[in-house]
Structures are given as C-alpha cells and as structure tokens.
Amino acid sequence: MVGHRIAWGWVAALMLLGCRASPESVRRPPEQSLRRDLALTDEQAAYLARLAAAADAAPDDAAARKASGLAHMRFTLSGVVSLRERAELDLEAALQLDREDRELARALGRFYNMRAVERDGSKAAAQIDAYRAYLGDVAVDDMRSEQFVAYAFSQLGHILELRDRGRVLAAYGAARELEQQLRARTTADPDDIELWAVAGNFSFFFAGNIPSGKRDRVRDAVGYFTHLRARWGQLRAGARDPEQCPNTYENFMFELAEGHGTLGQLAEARPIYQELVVVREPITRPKQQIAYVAAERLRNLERYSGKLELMPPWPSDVGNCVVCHAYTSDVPLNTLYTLEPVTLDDMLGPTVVKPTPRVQTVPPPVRAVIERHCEPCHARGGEAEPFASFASDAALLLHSDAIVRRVTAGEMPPDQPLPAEAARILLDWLSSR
C-alpha cells in the first residue's frame, strides 16, 4: 500500500509540468528566433490608447472598462501578447462592477485559457470565479452544451489551482473526472461538434502533461478529432468565422495529424499534412507556419512515427488562443518538436492584415432594429447572451462582421429573416464602418 501511494505520488508530482524532450538531432535556435510579439500600427496604438484613457478616467464605469478590456483582448488574441495584462485588468474590473454581465464573464474565463494552456496557474482562481459568474448555480448534469463547455474550461483552472497548492493527487483526480464527463457527454450527443472539439483538445493536452496513459489519451483525441473532421461544417459558426477565427481548421487538423503520427498511423497522417501544406485564404501567419511545419513532417514522416514528443501538439500548447485568431502574428516555436532546425524567419510570405475597428456610437435607427429583432435573444438573460451581447455600442461593434455575414445569409434571426427595411438599415450602417 505504501509503495502504491509512492508510485501515484510520483506520477501526480510530474503532472502538468509540461516537460518535453528536445529534438535529438538538432540544436535549438536562439530564443529570439522562436518567439516574438506582434507590433501595433500607429492607428491601432492610438485606438487602444483612447479606450484605455476613457477607462482610466472612469474606473467605476463598467461599460468603459469592458470596451477597453474587449479591445485589448482582441489584439492580444491577434498576437500582441504584451497587452494581456491590460486586457485582464480592465475585464476583471468590469466584471467586479457588473457580475450580471454573462458575456463578459464568459469572455474573461476563456481569455484566461491563454495562461492555462501554458500551465500558468497564476490566474486559476480568477478563471474559476469568472466561470462561476457565468454559470451561476446550475448543476453539471443540468447544463446546456455551451454551459458544459464553460464548465470544462473552469475545471482546467481548478486543476491548475490544486496543483499549485500542492494537492497533486486531487488535481489528477479532477482531470480524470473531467475526462469521464467529456466522454459521457460526447457519447450521448454525437451531433454536438463543439463539445467533441473541446474533448479532443483536453485529451491532447492531458496526453502531453500526465505521464501515465499517454497513448490512450492520444487515441481518444484522434477519435474525437476524426469525428470533428468528418462533420466540420456543423461546428459552431463563430468557431469557423474567417474574421474572428481564420485558422481554427488548420490548428485542429494539424493536431489530428500529429496524433496520427504519435500512434504510428502514417497513412492517416500523410493526407492531412499534405492538405495543410496548401495555404487557404485568408492567408495568415499561423497558416503559413503550420504549412511550413507540415512540409517538414512530410519530409521526415517515417522518423516521426510513434513519437510521444509530439504531445501536446504544437501550436495549441503555447498559442491556443492566438493560433486560431491571429492574422499577421507569429505563433511561438519554443515548444515545437522538429527533426530539422526551424526558426520564425524561415517562414516568410505575405499575409492579410486584420482591420482595426473604429470607435463609433450606434445611431438610433440601428439601435431600434437591434432592440426589436436581436435583443430578445441577445439582451441580458436572453438565450444567446453568452455568445454575443448587443446591450452596449462596444459589444455590438465587436460582433459587427459576424452580424453582417449571418444576417446576409439569413441565419439571424434564426426563426425568420429580418424584414427587408430592417436589414437594409442594419447592413447599410455596418457596411459603412
């Protein structure tokens, strides 16, 4: 019994440390060639400075804090990681001022994942608190799908918090319980594609960070992501939005290919890598980087067979949020496992620059359309509020590109299209921004 405890204590003590072997055949390039921050343009810097000044001038104004926090978050996710602390500062202050803003709570909770995937537990308690504000007192078994996704991410914060308090066995138990819950939910609902994507990401993450059961977790992850690949068009539209998430497909499919390689399933890995070598529109830096690494994998595919060093899969292990959202920023390479030396400067090419939103107020005719046709679902307490709230001008402008696409496609409102005149008022204003 004592030996058993010692063995499990050793396993748990190693949990989530993120140890990864270095490539055996190459010397790692200097750190500056593996990681760098995206620079702001003068226009972008001025835009953020105006919002920050407004928030600083009115520290008790939840709307001003939220507007500054969401804008800084957006650019952090686009690759200006040096803005993360300012984004967190404003979002945290806004949530303390308005605990009923569930969209804000959900956004902040997910934003903390940037730290969580890097095994940084410094904001774990805050992440748990943000999700508590979003979820309220609903029981796990009673959660809707989007609530359970939030719960899963809150559990990651809980696991990191337990680890940092020295309760490593409890952290391991919490990870196992979450895996079992994800398995049960996905088995019960094969049509909930976002949940399958979440389950796959957790399996890959735990495969790289829990020493025991690695290959079993990789098999689970490959199963989840194979299902996701077959039904990609059913993934939530926001996760496939080319404006907000231009690289989600490439990120997830690269993870799937890495999983196949880890399991020695080269016939399954090869066509995915081959697909990723061709960069799709819009052309972004993360897509170029993934294409470059996919080509390196193909050149050395036999040598990668069975390599557990591929877990957890780059780039999600260091840039989970940035890699999906970024246009011109680099995803760091400091955890990338390669058999050939690779630096950021190897990955050159033109990219599409993500536009900078302008600060505007919403004119009364547009606000009237929003209040009549959108806010029944997107206002506070509405069914769609956790995905997008239009209560403030800043929140509406944040989602403007997605509104144009979904209204034009007749997808929103979901029950029936907007009346022609209402659609004209809304789309004419959004298109003129």
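Just the form predicted alone so far, so send over the form predicted together with heme C (HEC).
Next comes a single chain, given without company.
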C-alpha cells in the first residue's frame, strides 16, 4: 500500500535546503475534503467588524489597534485562517505605536510562527523584531524560563531567515545550538514542565524538517514528551486552558505515539493511541479528528512500525496551530501520512465520548449571576467567547483570577457595573475556594 503523504517529508526537507520541489509530487485528495474553515457566527462577525472599524477610525490609537489585532488573532488561531493578515496588520501597527507593550510583542512574535510552520519566511525579520521588543538585550543565560521559551520561538524565525538567505548550514547550526540550550535547561530543571514541552515540540519539528539525524531527534522528542505525559497535571494552568487551547494534551500525546511508532516501539505507542480514541471533554473537532486517526493507526499498527514517513508529525502546516487552539474547525489533512485513505467526509463522528468528572461544581446562585450578567457575551458563540468562555464549570473556574480582577476593577460587564449583591455572590464564592 502507498502512503498518502508519500513524499511530504522529503518535500519539507528539500524546501528547507532551499531546493524547489514540485507540489505535484505530493498526492492529495480533492481540496474540499482537506479543510473546512470555521465559519464565524453573525454575532462574531459583527464583533470583529466593530473592532476593525474602531481601529480604522483611529489608526494611531494603540489600544484600538491592539484590541482589533488580538481579537482577529484569536479567531485566526481557532481556525479562521483568512483573518490572519488583518490580525498581523493591527498587531504590527499597535507594536509600532507602543514598543513597551511586551505582552503584545510576545503574542505577535509567537503568532508569526503560523507562517514559519508553513515554511513561509516572509515575516521572519518582523518576528525577530517583535521578540527584540519583548526580550530587550537580556543574555540567553540570564533569561527566566518564560523569556527563554519566547527566545526559542524567536530562534525559529532566525533559522528560517538564514535558510531564506541561502545559509542552510548556518540554519542547521542555529537549530543545533537551540537544541543544546534546551537540553541543558531541561536537564537542569526537571520541574519546568513547560520547557520540557517546548523542547519536545522543537525536537519533533526539527526531526520533520532537517534531513539528517531524524531518528535521534525523534528519540529526544519521545524522551521529553514521556516526561511531560507523566507530569501533565503539573503543567501551568494557562498552558492547559481548555478555552484557549483545548486540544494541547491530545496533540502532544498523538505526537508521542507517532514518535514511538517511528522508533518501532509499538508496545509504547498502542496504549497512547487507545487513550486517544476516547474523546475527552470538552469535545472538539480536532480531538475527534485525532481519535479518528488514532483508530486508523491501531488498525494498521504493525505496518507503521519504524516508518520514518510519520515525521514530520501531523499537522505540519497552519493546522499545526489550529490543532491545539480550535474548537469547531477542522484541521487540514494535507500533511497527514496514512496507509488507509482518510478524508474529512468519512469522519462523521461516532467516536466514543467520555465525560470527565467535574472537579468542582459552581453553586446555582453563582451560576445565576453568570447567566444573567456575563453569559450574553461569554457563552459559546458570544462575542467574548474567544477571550473567556463560561460555558462549563471547568472553563469558568480556569478564569477565576481574571474574573476577580476584572469585576473588582469594575471593568466587567463592560457597559454597566455589576449590581453590588451580584458582585458579592460571585466574589465571595471565588475567594472562598
């Protein structure tokens, strides 16, 4: 049987090497079955249009540009990829207007990686600049963990820029240096779980994009992610936020299983695929897709043993970002290597749904306050859903710090302040937990 992503690994490798490879060498199913962008609801579209109009009316107002840029960015990440240019335009303008806004600089720097994963180096210089605004002049050895994470992402831009200037060996050298830094830092701090996650991510990315040393990199990645799997509960809450990035665990564990498969470690791969076949709450489209692919892997497990074609890990295009950040949109299947043909149309659903037990329930009086005063905007489909959804108890609880902050500051709800009694019910309960 033939692989459906036969040459993709080599195409990626050749492109990294700066050669031209004809896209015809990759066999692809018809476009329709590859990708369905998330459609905006009327309310969401109106919300974005309002922010865009405000930014257009005041092009020199950093706050207006930032608000529009961040909103467009979040929808882009969750699968409306057509909004990317508008997001970049506003975020770039906002950063030019206010170079001191580090949070903005970091977000924009990271956002550019959506191009990097498609091997689009056109924003590489801008990415380096955004990260310079975030990091300043701090030396690598002096960076705190979160600065180093940002630095690692910025190096990706740097590596792509080197490659685009034809300096392929320098690009490999920079990749190797970054790997060594990640190795040293993770070894020094086994408790910095997020850094282990980043290290594993980079090892997988480089395994898929640098033609030599593939197996070693996969082995490294598997080591990092095995550590991450064992200590998942210790990962910073924001990095597990089911509202912003509901599929992070599934995406990482799928990569881990694929890594084991690549190394011929089927006994390790099998239980991970088996776990992924059962979709956990909150149920999302990418999780269903991962479950569907995991089932295909299990059916053919023996035949995947030792297959280097599993690298680069799926997805290795814009879907690489959407896969963790999306709720309802599909992840493109273009770059998925499979032995059986798979298409979105075959994927109508019946995956097993296993609800996770609720850790803590929100008492009815608190729920009533949320429903009355917050849900109009923060419920699923509401204009503020991309920022914070209170649709489930778990989601609400994740935002508890931000809720206390925004309600105490009188910023939420935005138009009229929360009645004193309602604010008391909400804040008393949140602070008593």
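No experiment lies behind these values; they were computed from the predicted model shown. Residue numbers count along the first chain shown, from 1. Whichever C-alpha set is largest while still superposing within 1.5 Å between the two forms counts as the rigid core.
- Once the rigid core is overlaid between the two forms, residue 370 counts among the residues whose Cα shifts by 2 Å or more.
- In a rigid-core overlay of the protein, residue 52 has its C-alpha displaced by under 2 Å between the two forms.
- Once both forms are overlaid on the rigid core, the distance between the two CA positions of residue 407 between the two forms is 2 angstroms or more.
- Core-based superposition between the two forms puts the Cα shift at residue 424 at 3.7 Å.
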